[in-house]
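Shown here is one chain on its own, the form predicted on its own, set out as structure tokens.
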Amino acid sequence: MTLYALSGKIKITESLGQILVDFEFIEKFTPMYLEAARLTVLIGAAGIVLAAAVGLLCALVKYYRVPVARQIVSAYIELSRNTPLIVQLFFLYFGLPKAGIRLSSEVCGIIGLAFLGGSYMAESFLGGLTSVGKIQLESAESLGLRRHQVMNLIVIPQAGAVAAPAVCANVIFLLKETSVFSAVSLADLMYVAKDLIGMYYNTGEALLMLVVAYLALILPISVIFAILERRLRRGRS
């Protein structure tokens, strides 16, 4: 009896053992955490401004069906989202320097986040726009306005409220999609917690604060977007 009594309570040692978290690894590795984190937001916060920027031209062009650039325009949607960002970073990173272009990892991110952004915007900003009724745009050129006096007083307005959902959600996207940086040797979160995990193998830890760093930057950028969201429709009701 005392012997099973032991070898039980050696059994439940072992277990909870196994359940704490090594609080001094995450102490120590935090700080490079918070690194990563500086630099994931920093490139992602340039993708995203840049893929925006992107969309809303792209947007423009099939609004407008401008000829031959609305056929290019089309080409570059079908093949940015039928193909993994992480394609396209692996292109621009050890694809062109075959060709004798050498970018940098940061650059290979923003440009890829771009790449693949812009055509999520694209789609969003043409949604918005194609919203506004063609009778609204009649009457306002029958009083006399010129197209960029509609542009600025009339379509923007509407399209920016029923596009914000979906560029909020493009966003919070795109976001996510920076854990694939690592695979061009981005010293990102997910090359942080993978390389903690090849030296020291405390899985547990390097992904719990790989989690909770996630959630700190995206988490608050969920909340923010759903209070306008909710302003947004209240505004058109």
Given for the second form:
Amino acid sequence: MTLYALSGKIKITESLGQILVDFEFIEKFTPMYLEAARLTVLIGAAGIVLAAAVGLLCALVKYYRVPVARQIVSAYIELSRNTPLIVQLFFLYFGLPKAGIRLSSEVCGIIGLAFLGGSYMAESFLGGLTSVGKIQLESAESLGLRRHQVMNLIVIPQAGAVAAPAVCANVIFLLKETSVFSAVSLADLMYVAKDLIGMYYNTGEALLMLVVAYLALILPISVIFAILERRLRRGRS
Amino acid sequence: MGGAEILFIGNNFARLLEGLWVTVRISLISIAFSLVLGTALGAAMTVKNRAVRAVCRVYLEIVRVMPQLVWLFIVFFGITKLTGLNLGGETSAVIVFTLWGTAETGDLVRGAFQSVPKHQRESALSLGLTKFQSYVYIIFPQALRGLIPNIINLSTRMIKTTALVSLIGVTEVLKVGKQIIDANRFEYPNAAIWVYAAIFFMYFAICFPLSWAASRLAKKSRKSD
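Would you generate the structure of this protein in the form predicted in complex with the partner chain, following the form predicted on its own above?
The next block holds the full complex; its first chain is the one shown before.
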């Protein structure tokens, strides 16, 4: 009796599932998506951190008007901002091996993201640095602060507050750009989704899981950033 | 490392340019649609009605939160599966980029309208201009000045993003490049580096003048403020 009832239930859910979504499919392939999401986060985080480092370096070079390096940084920023990430990745992944430089898709992803993000980060940092007025610097100097004190105590706190929202926007932008990595055969979320669509034709489920995965990655970050930004603005006014 | 001549053998270069035109055409069509729909959206975002504003806001956030490539997948694979309609890569791309461009343009238009100080409008009205006149002579010209550089920047972003359409099977410049590389695998084993470098600089040649013009215009409008 119980067994019969149970099998009936299973049948109902099974047929319902086939109409709406194939839950069995979702359950079966969730681990694949989790693994892919982990990879996206890892490569994304590494690329974003590196991009921030590149950006900070470039911003400082432009801020202090370092000769020669300044021109190189400007050229880099223009090249990076005016070309698509996918083309940069193709050059790194398919082009460079012909010159004897063979990079794994993971390394390509990180370098590509750093190359693209570096210029965006540089402009955000530079925007922050230049927002600190000359009066501030001169006053600090006339108060007898040393050069590094001026930087640490006067410039960085103010510049940081101005640059932070732009940097946060860049982080979200770069995180979204990681979706291109599948093009250089990195087994990220897009890659898994496309794989499953091709193999099982469960397009709906594969896309649903893809959307859920990206929402789970991006939504919390953008909500946290929005809260931080609001706090920062309140602190300033 | 030789083999740069691969770019100029036969009609290779022309083929690459043709491929580039495919993505540029997709972006131009999408930009055109986005400007019209985005202006309407931007106007809707400044109305007094809270419900209308909320709906616009939700639309904007939904479009923005997901990577464009995910949207391309949803439209290209999802719509075909759901409706049985085969849209094809180019049509899917135009749909996605129009939806995205509309959202972004809408936000820019909203920002431009709101950047015009309130007293401008009030002064215009108090000088006896009709509401229509105040828009045409006072608000639009000022809003437009800040808007144009942003729209140009958005266009370069869209041109760059259309490079993704090769991933939903559109034969554009990256696909053509791959065909050229594959066809000459034995005679020109180093073709990949030249072809992808060429594509890199092709995009640069399109986007750089646009962003240069945008930053010039932005500087000019800032100075005249």
